[in-house]
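Heads up, the chain below is alone and in the form predicted on its own; it's given as structure tokens.
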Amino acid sequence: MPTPFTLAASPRLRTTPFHDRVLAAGAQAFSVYNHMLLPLVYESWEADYRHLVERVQLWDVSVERQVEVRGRDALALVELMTPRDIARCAIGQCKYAPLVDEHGGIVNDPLILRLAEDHIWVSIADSDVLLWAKGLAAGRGFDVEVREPDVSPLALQGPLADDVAEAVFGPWTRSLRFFRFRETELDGIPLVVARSGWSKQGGFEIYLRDGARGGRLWDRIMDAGAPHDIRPGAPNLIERIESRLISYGTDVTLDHDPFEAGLDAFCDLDKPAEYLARAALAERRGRTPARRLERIVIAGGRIEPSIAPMPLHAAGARAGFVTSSAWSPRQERNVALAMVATRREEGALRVTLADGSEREVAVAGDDWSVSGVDF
């Protein structure tokens, strides 16, 4: 469980449409993300785990706020801010795609919904780029209009949710492809259905366009969703490290870029279309990164994650950090992500953890197997 404290009210913190039935809920832990309330715990990270990964949960993931790109020039506004090549992404498409700055470092990383030619959403993380697109199109002088729309996201994610999504919106959602999205409503409300969402558990992202009508949506998901035991729920710290989903702010920075990040796969660096980072990136094509992004395994019995970088070391000598950690209850052990040198001193990987004590630790493969050490 988080450590305990107060936010105090205020205006500049945004509350969501969803945010009366998130309390009434029973959310017991928050965090500002884009200036909003984002739920964290309803439970306990572990119990909310457990249901997640069995059942189907309703996140108010409204904090996920959308960029809007609209003109004649909104294809070539977002191409530039993106290495990935967004002109091979058709209408009803999502595409994940890291924002990089013109020295390569990483400004976000979205999900990108095309909804017509001149008609974009970037649906972001937690870093201000409505203002760095606006300062980008304005200095561009590009024919394109730049604001944040009133959309407001939920998801419902979990192995049931295909079920869940069929009672309220009907068949049609099943057969609907990952990272593919419709425009619809459901009982006049206007809606997005996006096949996406932050986890591995399979599920939706619902894109609400009337913040006026949030409880009525969020009423009837959850009335639908009662058959099949759904609970509120929110993106889940320890699935999230186990799926090696990033957490922009958290795992990556503006002071990496995607070869560090492992996002090299979401980059088509010899695109057509201009894009900031393109000199910045081709100088570091091929080579291997000073630091890379990895999963890691800490040694041990349950640690209680941190809200700060916990410093690595081998021989005594900095080898990197680590950014996420979280005890699985599905491998038995601390997962974490950790930025790690790919050139460091001979000798076991060490982390100092926030009690000044250090534990051993492993860098894990893709199913986070690690070997040479019992962990």
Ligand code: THG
Given for the second form:
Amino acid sequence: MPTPFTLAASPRLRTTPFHDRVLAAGAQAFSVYNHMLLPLVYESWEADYRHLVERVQLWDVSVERQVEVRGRDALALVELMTPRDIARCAIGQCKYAPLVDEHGGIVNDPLILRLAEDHIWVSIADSDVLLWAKGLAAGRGFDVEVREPDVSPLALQGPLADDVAEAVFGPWTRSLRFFRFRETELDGIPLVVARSGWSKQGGFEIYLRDGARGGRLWDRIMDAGAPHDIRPGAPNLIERIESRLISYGTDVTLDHDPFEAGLDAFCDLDKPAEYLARAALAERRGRTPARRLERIVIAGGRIEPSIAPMPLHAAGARAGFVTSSAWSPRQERNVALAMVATRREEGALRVTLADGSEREVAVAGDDWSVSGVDF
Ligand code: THG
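Having seen the form predicted on its own, could you now give me the structure of the form predicted together with the named molecule?
The complete assembly is shown below, putting the previous chain first.
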């Protein structure tokens, strides 16, 4: 968590509508995501993790910016950007959908929200989708407006999230289905409330539609959550690795396709609508990709999170990179995600850590089980 540097303040690093609350709550470490400050650590990765998996947290995830697409060709533009069949996304539904360019490279991996027939939010990870979407719209002569609206999400995550949501918004939240949302308000503050979020602990995302009223919304939820031991929190490195949630720009970039990222389950390659990646993905379909994002376990004691990808090798030959790693307090071992070569030398996989030392590595199954090694 600690870095040997701090971020110099600048309006270029945009603040969120919850910035003063987040500072007052004791946020210690920030990242920059969509040109905006993302609070990531309050107590420590580990203490925050334990609280997230046992209780409930409120996260400032304003950095999940919305690219709003409205107008007659709104659906055609969004369809063009993704191999997922967005025509089948109902009004009031969200879909996780990789955005892919004409070479098959992943541009982003947003949630897509259908607010109306011709009104869509693309809730983006960290890359400049707004510019790409505007370029495509202009190039195609589409009848659409593409902009970043004043919308900032909070996430309410953890096993007690339903109790807090009921206390704040009412009992209807209990019957809200996964990846469905409702437009609503709280004390006149316009909101979208969805059952979604970047953890597998369950919960909601609350999209604030008026940045001037962030403090009031934050306080209302924290007050209602007090009896449930709510704390401020953030997307947690340990939990999201265990849950295999991809961090775009960290685990996957424009250099990777959906097969390598393991996102083919979120592609409808034969969907009816036109999309940029159709030919590129059709060519690679059914083949073993050259590398694949895998869960791995790294032997030995705790490894500190690394700022650079850590190289993997097998029998002395390069075999990929570890992109995200963390010590899991529940598994008591280092869990990680790695882009691993599928055609590699026989023999043990090893990783070189930031300090130059080496550790043994095992590729793990969907349930983090490893076979044939005793770590
Ligand atoms: N919420 C919102 N916007 C976001 C994120 C979010 N934008 C950036 C980033 N996160 C987008 N990436 C993801 C990745 C995974 C999921 C959501 C957003 C996710 N995946 C589940 C899974 O993989 O099991 C469910 C997928 C499904 O069943 O369709 O939830 O978190 N607003």
